[in-house]
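Only one chain is given next, in structure tokens, and it is the form predicted alone.
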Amino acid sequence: MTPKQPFSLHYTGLIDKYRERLPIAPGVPAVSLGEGGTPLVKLHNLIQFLALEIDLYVKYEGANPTGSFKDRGMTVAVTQAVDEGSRAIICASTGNTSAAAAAYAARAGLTAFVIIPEGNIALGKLAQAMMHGAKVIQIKGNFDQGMALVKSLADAAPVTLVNSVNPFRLQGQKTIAFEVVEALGRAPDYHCLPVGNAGNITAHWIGYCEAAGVPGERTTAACAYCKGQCRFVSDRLTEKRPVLLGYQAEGAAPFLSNAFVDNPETVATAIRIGRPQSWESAWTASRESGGWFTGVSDEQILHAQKMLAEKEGIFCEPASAASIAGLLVDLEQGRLIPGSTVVCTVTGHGLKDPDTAISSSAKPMTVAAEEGAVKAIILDNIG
């Protein structure tokens, strides 16, 4: 008896799964690491302890194989690159693109250099660019000065860009959208995001304005997106496209004064962004979509960083965190219509950051190897 061919639900990435929406050419292999399909969380504990009235999920970008949305953009600019000959490529990063840039390019046998700004970068982040064999350059600088040299470098040198000014990064990061709709079956009513150089607020909306069918109601500065890049399709996955609200760390919030900010500071290190790379597409995708920006304070966000851990059990880094603290500064102020569907992507996994996870925890209790002592701790500490 022939057995039966197995059945295979093997997942191989976002470029295979979204290649007609993707602008890879026919037949280019894909540089995968498994990215994307990452899970659509409702938030049930929180809702409760805080009596929302709203339906609130996160989107746990920390579950991509580097541990942040990062990836999604990297898989798309990591195969262009290798398909058009490329043999290196260069970003400036406060930790997760260098993370994402330094595995993608030993997927595909590239050298990866990464700028990081001197002391101002999770190690978590640091030991995984440091891993994967990338060139790590410590610039004394911030980040927004590190993406001025590589800005520069990558028309004096045979190296591609890979920040999200190339195009095909916000190509990869569009399809958190596409996901987000296909789990719910329509969009949500708002989208909450942490904005840092502002890439992935442009990337989702260009994700939704796909999803839904409308390029005829882009604007001349919402086409330049993707510069030509994008790719409309027959089917349309959503009838209408969420609200989006950017959040950003009040010591590095550029979109809350409308101007750069020349020494940002946060604790939330993946948003230390004073001159964000995609500012006209970012005020673009929140002005089309009827949204706003919003500044939240460190402590906010990591009150809101351990509250997600604790209550739902999901641990994200200090700038993930952002768009829970925001969402929770709207809604205090009553700017979100109650019994509205919400959605927040939580950029990045806790473990990028452990020295701030650690620093803003309680510290272990120390006793004596012996079961009374341990019992007592049980007693004192059960609900």
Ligand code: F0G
The other form holds:
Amino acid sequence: MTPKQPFSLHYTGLIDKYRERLPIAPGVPAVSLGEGGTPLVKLHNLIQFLALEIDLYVKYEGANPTGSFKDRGMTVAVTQAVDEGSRAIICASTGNTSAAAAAYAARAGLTAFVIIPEGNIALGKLAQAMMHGAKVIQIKGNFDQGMALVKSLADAAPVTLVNSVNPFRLQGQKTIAFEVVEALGRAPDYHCLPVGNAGNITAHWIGYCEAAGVPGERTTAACAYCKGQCRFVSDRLTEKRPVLLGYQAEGAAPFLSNAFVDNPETVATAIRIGRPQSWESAWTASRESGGWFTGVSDEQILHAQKMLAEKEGIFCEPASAASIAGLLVDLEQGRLIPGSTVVCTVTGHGLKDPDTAISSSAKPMTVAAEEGAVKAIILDNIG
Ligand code: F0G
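Could you output the structure for the form predicted together with the named molecule, given that the previous block was the form predicted alone?
Below is the entire complex, every chain and molecule, led by the chain shown above.
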């Protein structure tokens, strides 16, 4: 038998790590899959390849247990739901929320009902929800219609709504800011992220406000958004807060037109959203941080996704690549101060959407099972 360790290095998820900064009481057992603690990777190759005059990192949320940042929110929302005696959870989703809800419900022994737009979620995400035993309900409509449905259902049926309108979701997702600050020793100058339903940009701002010990307009106890769930502890982790840059796909960009979009369209199905639920708080976060929103085309998204995969070994889904694509547009237009430290949240793993990845990549080469045939290819491609 190995001798008992004086301390344990076993990471058991973000509630155990940040409990004093979260609205989960001591002693309430966390429903966790070990989420959080994701890599902050410096993009040495891209910096060099594109001759960027910034220090650029990605926070790779694809490394979470179900492959997206949603796990941060779901551990807190499901822990709270169990503590309140709930037996079932429900969400509308473009895919990742449903995958996370399904997994955390399985872990907690709850039933998950997930509402998804038929034909418009990536295959991997559908597989996850099905595999974890969620009750998958496809609607002949889009995410925004699904959202309207689950909001009324949560009042009419004994189920806990776990979309990001549930304030416990954002409380979990705010922890990304703590991790970035811990890794860099301070907040970055800019933090870039894709925006869909706009919960995550709100959560980033809540986290940075708390880390800096500064209540944001929306993060005070009186705030209708966090519903009094924010926690301010005495130790400040950083002096300043970053500028938040939000990126949207051009075909689904209500923050660019400052108006809801009825028929959003983009290859980045995760952010195919026209009526963001966190509309007000996202505007507040953006304005208060001194940030802005920028649109990117599907082509720019796919190009950034490919570049990150080929130059850095980081495979993310299309929506996630919007943060890199948008940053490159803003850099091109000279909107960032040279020499800045920039972090992009890369929200989800590329394996979730194999169809898009395959259709935007070179096809495999098929040859006879002979050494000569394979050798010819090696010699042709060795560069
Ligand atoms: N990136 C990915 C991979 C997402 O799945 C989402 C949202 C976002 C970015 C945008 O984050 O909504 O907080 O602004 N996906 C949700 C879902 C809508 O149902 O999985 P947001």
